[in-house]
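Presented below, as structure tokens, is a lone chain in the form predicted on its own.
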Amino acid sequence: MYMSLAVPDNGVDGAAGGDAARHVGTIIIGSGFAGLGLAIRLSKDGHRDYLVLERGSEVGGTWRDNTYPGAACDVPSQLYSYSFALNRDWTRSFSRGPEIQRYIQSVADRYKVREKHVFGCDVTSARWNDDLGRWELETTKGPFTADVAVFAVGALCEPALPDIAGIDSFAGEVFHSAQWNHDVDLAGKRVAVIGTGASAIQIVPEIAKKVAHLDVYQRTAPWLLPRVDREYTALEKFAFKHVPGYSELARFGIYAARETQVVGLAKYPALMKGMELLAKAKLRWEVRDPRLRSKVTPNFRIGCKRMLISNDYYPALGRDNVDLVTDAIDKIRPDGVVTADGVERPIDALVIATGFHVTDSPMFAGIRGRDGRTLAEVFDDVGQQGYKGSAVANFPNAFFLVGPNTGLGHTSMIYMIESQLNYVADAIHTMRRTGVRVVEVREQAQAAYNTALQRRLHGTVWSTGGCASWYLDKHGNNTTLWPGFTFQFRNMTRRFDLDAYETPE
């Protein structure tokens, strides 16, 4: 599982050394944008009886872990900070990973929530005790109990490794994009990259410059759009920092422009044709070799899978030392990759860029609800369903940040996260104010919510665009994305709706 933390001198470490469980009112698991945001929100609301358990040694989540060459955000910088802590110091229109991580760390310091963290604390299991009405957690720093558990582990936290025969026999260096080994120098080596998703299109151009040879293994060609990235001018930086309202206005303008994409993605897919023509023009201009162009031309409608942005991926594929391989991988040998056509390509290092477990996260198997079933078992039965992306029936006093159907294909997840922060913080406040000890979303409320949600998703480009994506679960339902405008989700989660929950005495 993936949850950990660290703690200065506040007595938190006392739970790590003995068998007695430390009890906390609210435990937040994970300290990326979501978990850290909730910690700040609770502190601002005057709620001090909480802890954040973080498996890593620092805040940041995805941006702490993904340090591969070229790591950067594909959302405009002005949308990529908390609304209550706007970053007025961005250096460019699309921020690089290290700059984002520095921002997250600075926010943790500004709001003084590090003392509420327990770093290096991996949560191995979480079980609801119905008799005591609390959560019992086993961690690498000892047992904890909590009245409320908030799972903020994120969707992109558990790397998905490909099931390829012989991969364990490879004798060279091998690592996932989210676990980059910076001690390995790829200069002058023969390297293979498996995958052509969001991480791969950033990695490939960076390492292609220095490796002796690079094989890029593609299963499905992605749609690429231009990356309108540039450094901000000195005047812009001054305005963002010192002109009242300038940052807010720029942020709103970008947000509004991005929201217009929802009409094409979720309502009228035919409206995406213009964007598809732009992507095709980019493809024709940047890939002059007809054979290579044929390989990288997608066979599904734009928007069906995640739309990627890059200005240097196609040119990298055209380099003399780079080959794009579209034949399926049959097996991996100690010194090379063998494709289905029998060709073996020798390599010294293997980079896995095959994404993450999203709809089938191993984390689900470690969380047991009221009836003893794990979240994995519940999701396996009915699919990955939740209520407003924040609660799941059978899991009392548990809330999920970046839960089912909160993902986006067009704008910043931070907006969705802050919407959920409103909902969960108000839930905790409501429980304290009313004296209600246990809340569990009603199965009828959850079922009605998901029926309406899937009805809205039917006919969207994600369902009709002709692709198989990680947006869909094994039942064929889109359990990942939100099908409407983000401000609709914001309105829906503005207040905790206690009447949708069971409140047993």
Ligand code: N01
Given for the second form:
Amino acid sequence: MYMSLAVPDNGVDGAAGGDAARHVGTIIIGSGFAGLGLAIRLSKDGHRDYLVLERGSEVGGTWRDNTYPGAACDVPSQLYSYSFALNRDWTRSFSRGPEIQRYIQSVADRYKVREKHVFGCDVTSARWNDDLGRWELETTKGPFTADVAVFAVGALCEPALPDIAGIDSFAGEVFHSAQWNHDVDLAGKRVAVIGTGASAIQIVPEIAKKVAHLDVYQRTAPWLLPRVDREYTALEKFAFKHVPGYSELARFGIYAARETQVVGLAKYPALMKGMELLAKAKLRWEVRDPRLRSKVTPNFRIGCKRMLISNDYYPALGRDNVDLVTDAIDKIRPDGVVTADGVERPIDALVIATGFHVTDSPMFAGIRGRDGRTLAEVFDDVGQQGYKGSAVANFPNAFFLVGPNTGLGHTSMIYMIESQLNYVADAIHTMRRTGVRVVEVREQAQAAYNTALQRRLHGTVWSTGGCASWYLDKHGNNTTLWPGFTFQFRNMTRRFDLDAYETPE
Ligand code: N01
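Next block: the form predicted together with the ligand, after the form predicted on its own:
Every chain and every other molecule in the complex is listed next, the one we just looked at coming first.
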């Protein structure tokens, strides 16, 4: 089904590469929206000397991996494609996972970049060799070296498993939302879902229909807004595809409307009250049982955690075969979950929807910089800090896509990714043009950037809204989200600013 790896082009035939490392100008690690986008960008710019190392067997990243029932996007479809490859074939206003994955695959085919991929290639470590001025990578397909390494591994890719006593002793089926086991038929089984985040609220309504009984373990009640999802009419589909400018106009309208949320989220959190009223009205309308209503009523300002959208989550909780459990989980036994009040609820299968390692990704421990310290050690010291989300001091010739403070809660990450593509592609181009072989962001430039960023983040709803979220790291700093309008980030990353970088040599 997939294009085979073209040996003459990327030189890797799928077998372990032996002792001799293969040298490549630029190595991109990961082929989700970010890594794939950079591959296309480099190809378009006429670069041939690059490779994408992808541990999976396909492009798509999070959309390839998250195949759980109900997986769908909470960003409107028209905004959820590359600007250079608009999808004029979306079938509904909010796309489902498989349709997005098909789109990503079609773009990889259209731009013929599969031949630049090495699939099934897990990068186990990456180390900057300061003497030779290059990156040395160990992978499951042998060693590689590269002048420039671009880490496009995604923020939501390393499943976070809860530290609950006895979880390993559970005798039934157990899997994380991002590693759904499709061989397990949940029909007629007693199932527990731990977590009530974006993934869980999509999973719960889907499996509630078929399981015998479902316990949903909630630690914090999320805010829910309506999901205005529907299939496009034939006329709309025709217009998106054939009327010049129609897709672009729809895209711009959605983009502009979503950007207005930044005013409430990042500037005047009190304005979020309006959204809270809408969410409360929805809650009152959809949850008639006062006991359940009080359990699902959030206790923090809307927007502090990611706002979720669903029309079928509350109704699913109201089903006779579903219980929402708000008592803390004490331990897990081979055949059930025990809560702090001593009640044991027997189950046959356990779904873990507890999110991802975002600010503490295990991947950070495998990237070693100029002074020998790993990214994990550097981040442990100062928190997850970078420069323009794309570079980190002490890591020369390394770029990061979806790096520190590039995340969003209100609009499409693809917009931020494309901004970073401009920056990183221009960096690679600038290095070629000027003959500068090594660039490393100046510590001062990074520190000044982060001081300004944290000042802006201080008054946002993510810091003041009264919740604990994965947006904040262990130092209490928000190192994940971009605090402004996304077009501000776009302007800032339009060109690579060489003067912010050391160019040792
Ligand atoms: O993960 P989460 P997710 N014991 O971290 C709970 C994107 N996404 O996979 O709130 C018990 O949001 C935790 O409770 P609390 C999107 O960016 C997008 O759902 O921390 N519970 C929470 O309820 C999203 O933000 C789409 O108190 C524990 C849940 O588990 C991101 O992925 C769809 C626990 C984790 O929620 C992650 O979403 C899906 C424990 N030990 C996902 N630890 C789109 O539609 C955690 N929890 C685009």
